[in-house]
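Single chain ahead, by itself, as structure tokens, in the form predicted alone.
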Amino acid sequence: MARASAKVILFGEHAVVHGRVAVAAALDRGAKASASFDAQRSVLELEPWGRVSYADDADDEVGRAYAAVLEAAGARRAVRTQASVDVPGGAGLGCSAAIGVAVVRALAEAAGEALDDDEVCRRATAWERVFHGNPSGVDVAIAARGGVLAFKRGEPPRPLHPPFDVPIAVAFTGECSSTKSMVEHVARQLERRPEVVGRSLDGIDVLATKGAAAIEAGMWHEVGRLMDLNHALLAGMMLSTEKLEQACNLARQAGATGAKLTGAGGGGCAIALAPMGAAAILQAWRGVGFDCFEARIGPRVVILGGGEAR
């Protein structure tokens, strides 16, 4: 069974698309997949949605993504892949990248291939392009490698080494969002107001760099403060929503050291850093109907190709 991590972005969403730094952390949950060459037609069965997609169906986005992975792998035989995921899609948690990486690893296991992380990312990026058009690469990088990474487009990811794992709370607002649409939204703003939006992206870049240093020093209260500032800059680019603002405010009132949207925005998830525990934050969120969970982030959160989160 092949596995891959879901993720949260602590700093740098959207800025990373435009050449700045992002900091992402793997969650101790994600996707798993298995594959076998016992099919007459290449098919991907995806749970929990009960979705069946065929690689030769040009009208099915998931089928096209599966076909792109098969082409990147050089697959010459029909293959049946079963995959499942335990995070919501369209929520900023890297669901599609986790599925893509798990599928890539499952296909490699079935073919008897040993892939390094770079090759896993290359093949999974073919999957991501179908959904996101111009992905930054941070989602597949963290899905494949786990841990905490500083990422800049065109450069090798840099692992960060915090001294210990910490809890993080994740709330799904119930509003799904298209990463591709939100990336295009920011690109249009940048075209119309290059100086204003450019300063916001530069500010996020500074926060990400400072945040990476604070993470490695284990200064989690400083990390939280910087997350709040990052959220304010994203909200200034009209990427937040009323429900995301509510989730972040409730989390801070319940003791979070910092809270922000994660991913493309326009819906999806909010995250709250909770070094002292997430119980009060989760209780506050559930009190207003948010679907939420606690996870851990840190250097030991790695979901191996054939192993368990550790």
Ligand code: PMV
Second form
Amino acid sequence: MARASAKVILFGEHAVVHGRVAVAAALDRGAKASASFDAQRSVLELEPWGRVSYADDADDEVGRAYAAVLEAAGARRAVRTQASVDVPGGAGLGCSAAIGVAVVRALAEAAGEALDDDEVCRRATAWERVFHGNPSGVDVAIAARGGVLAFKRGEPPRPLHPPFDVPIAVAFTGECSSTKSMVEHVARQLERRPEVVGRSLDGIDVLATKGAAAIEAGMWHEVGRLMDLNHALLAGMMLSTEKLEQACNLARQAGATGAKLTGAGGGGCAIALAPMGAAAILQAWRGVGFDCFEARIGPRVVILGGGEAR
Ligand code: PMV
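Provide the structure of the form predicted in complex with the named molecule, given the form predicted alone shown above.
All chains and molecules follow, beginning with the one already shown.
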């Protein structure tokens, strides 16, 4: 069974599309997949949605993404892939990248091919492009590698090594958004007001760089403070929503050291850093009806091909 991690972005979503630094952390949740060459027609079966997509169905976006991965893998025979994921889609948790990476690994396993992480990411990027148009690559990098990464477009990802794992709380607002349209929304703002928006992106770059250093030093209060500032800059780019603001504010009142939206924004999830434990934050969120869970982030959080940590 092949696996790949879902993720949160601690710093730098959107800015990373425009060449700035991002910091992403894997969750101990994500996607798994297996593949076999027992099909007449290449098909991808996706749970929990009970979705069946054929690679030769050009009207089906998932089918097109599957076809792109098969092409990147150079597959010549029909192949059936079964995949499942345990995070919501369209919620900023890297659901699609996790599925893409798990599918790439499953196909390689079935073909008896050994792939390094770079090749996994190259193939999974073909999948991501179908959904996201202009993906920075941060989602597939963290889905494939796990742990915590500093990522800049066009450069090898840099693993970060905080001294210990910490709890993080994740709230799903129940609102889904399209990463592609949120990325286009920021690109339009950048085109219209290059100086103002460029300054926000530069500000996020500074926060991400300082955040990476604070993570490596295990200075979680400082990490949280920088996350709050990153959230304010994202909100200034109209990426937050009332529910995301409510989730972040409740988390801060309940003792989070920092809170922000994660991923594309416009809905999706809020995250709250909780080095002292996430129970009070989860209670506050549940009190107003948010779906939420606690996870851990850190260098040892990883779900890899064979499920083993490294
Ligand atoms: O796909 P999401 O919503 O988990 O977030 C992706 C992060 C973005 O920076 C918004 C897009 C990208 O390609 O980096």
